[in-house]
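Taking the form predicted alone, here's one chain by itself in structure tokens.
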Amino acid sequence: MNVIVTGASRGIGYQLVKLFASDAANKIVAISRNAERLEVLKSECENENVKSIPFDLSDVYRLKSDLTSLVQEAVPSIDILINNAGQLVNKTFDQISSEDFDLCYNVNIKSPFFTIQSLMPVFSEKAHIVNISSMGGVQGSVKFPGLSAYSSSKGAIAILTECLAEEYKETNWRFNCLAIGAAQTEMLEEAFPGYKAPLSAEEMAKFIAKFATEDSSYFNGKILAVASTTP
């Protein structure tokens, strides 16, 4: 199986990769701009089907430029791409400046929008597409102050999963979206400082893994709350 990750270098995504990894049969593509962690998670892993891409993927221009060619170089086809890369801003709404708004938007609904557009070509015939959204983005979710960039940006990702999945429904791809909960991650930290999740990064990334891979014929098009406590 052909899994991409994108934000490898931490958290959720650097877990993913390795349960990923744990299957030698597996090839797999770590994507994120900070190669030297991606070193050192490549060399956590076992498996020398791991490959690294450090990539800056709020340089949108690059990504739809050069994204594909460094992708095939790695693995012919995808069956699982996970976009998981995310950027949080956390400040109160009157102090977002336009560039923080932007990049915000750049990583956490851009990104994902033309990564999946420019490596639809090496798609696998029943490719599973899988957003990283939160609960944050979820309508009706308690919301919290300072992260109107960030929730709003990963509504926006749910609601474009349900918009591939109409788009392509005479094909055999899946697109998913979960919008997760608290998972102990730096960037966790971040949002909310001292606040101790019920869940690990690695055992969210269980989570994930399988529904990426055992529960993906279930699903399409749907947004996918997991999440057991608010935050």
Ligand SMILES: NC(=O)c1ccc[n+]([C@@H]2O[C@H](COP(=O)([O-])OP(=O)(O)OC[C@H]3O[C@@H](n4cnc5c(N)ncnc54)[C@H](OP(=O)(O)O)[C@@H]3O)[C@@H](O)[C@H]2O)c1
Contents of the next structure:
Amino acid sequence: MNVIVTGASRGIGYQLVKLFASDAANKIVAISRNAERLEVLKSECENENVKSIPFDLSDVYRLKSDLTSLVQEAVPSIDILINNAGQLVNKTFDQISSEDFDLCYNVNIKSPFFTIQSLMPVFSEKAHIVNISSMGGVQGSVKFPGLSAYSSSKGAIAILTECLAEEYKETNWRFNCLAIGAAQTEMLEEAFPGYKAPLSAEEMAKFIAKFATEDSSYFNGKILAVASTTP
Ligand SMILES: NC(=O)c1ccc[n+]([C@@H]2O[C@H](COP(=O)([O-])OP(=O)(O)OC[C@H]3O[C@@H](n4cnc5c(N)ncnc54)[C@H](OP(=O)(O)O)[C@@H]3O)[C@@H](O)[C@H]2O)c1
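For comparison with the form predicted alone, produce the structure of the form predicted in complex with the named molecule.
Starting with the chain above, the whole complex follows.
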């Protein structure tokens, strides 16, 4: 399978790439800004079909003009796209600047929106698009002070998933959203300092990879909560 993972330089995305790379039949494209971390990731994968694209997904203008051709240099078509890159803002509502808001929304909703739009021409017939949201982005879940920009942007990607499943229901593409709970990463530590998550990044990545490949045949347009604790 040809798999694209955004936000691959650390945390859950890093582990996702390693997991997909453990199958020699897979070709993986790892995207995030930190080129050095992507090189380390490639060196840890015993699969020469791991390609990296250092790219700032918040630069939506460049995303629309360059991303498709960069991806196509690595893989001819896409079977799985995991929109995993994320940007946290943890500030009280009154302290969130317009710049904070734009950064968060650019990475968490505008970039997956235009990544999907740009890469759609190279989706394979049965492509599966998995958008990574958060429990904080689910209607009715427990909410936390400081996360108004972040959680509302994660709500937006959940609803986008439902919209795309409806708009493309005549195709064999599937669009699903995993609203995940706590996994031990740098982002979690920034959001909830000192909190110990029940899952490692690798354990969460295992769940996401299995869902993306095997366990989702009967899901399309679904927002699935993946959490056993709060947060
Ligand atoms: N960990 C949790 O408990 C938790 C809970 C709920 C939801 N999530 C969601 O799960 C996903 C992964 O989270 P994580 O905890 O693994 O986060 P993380 O450790 O902070 O990693 C975030 C990744 O996103 C990439 N990224 C950020 N801004 C980017 C940009 N402008 N362009 C390209 N890549 C960018 C980062 O790479 P560069 O810095 O190299 O660009 C990094 O690889 C996120 O969508 C997050 O919101 C996580």
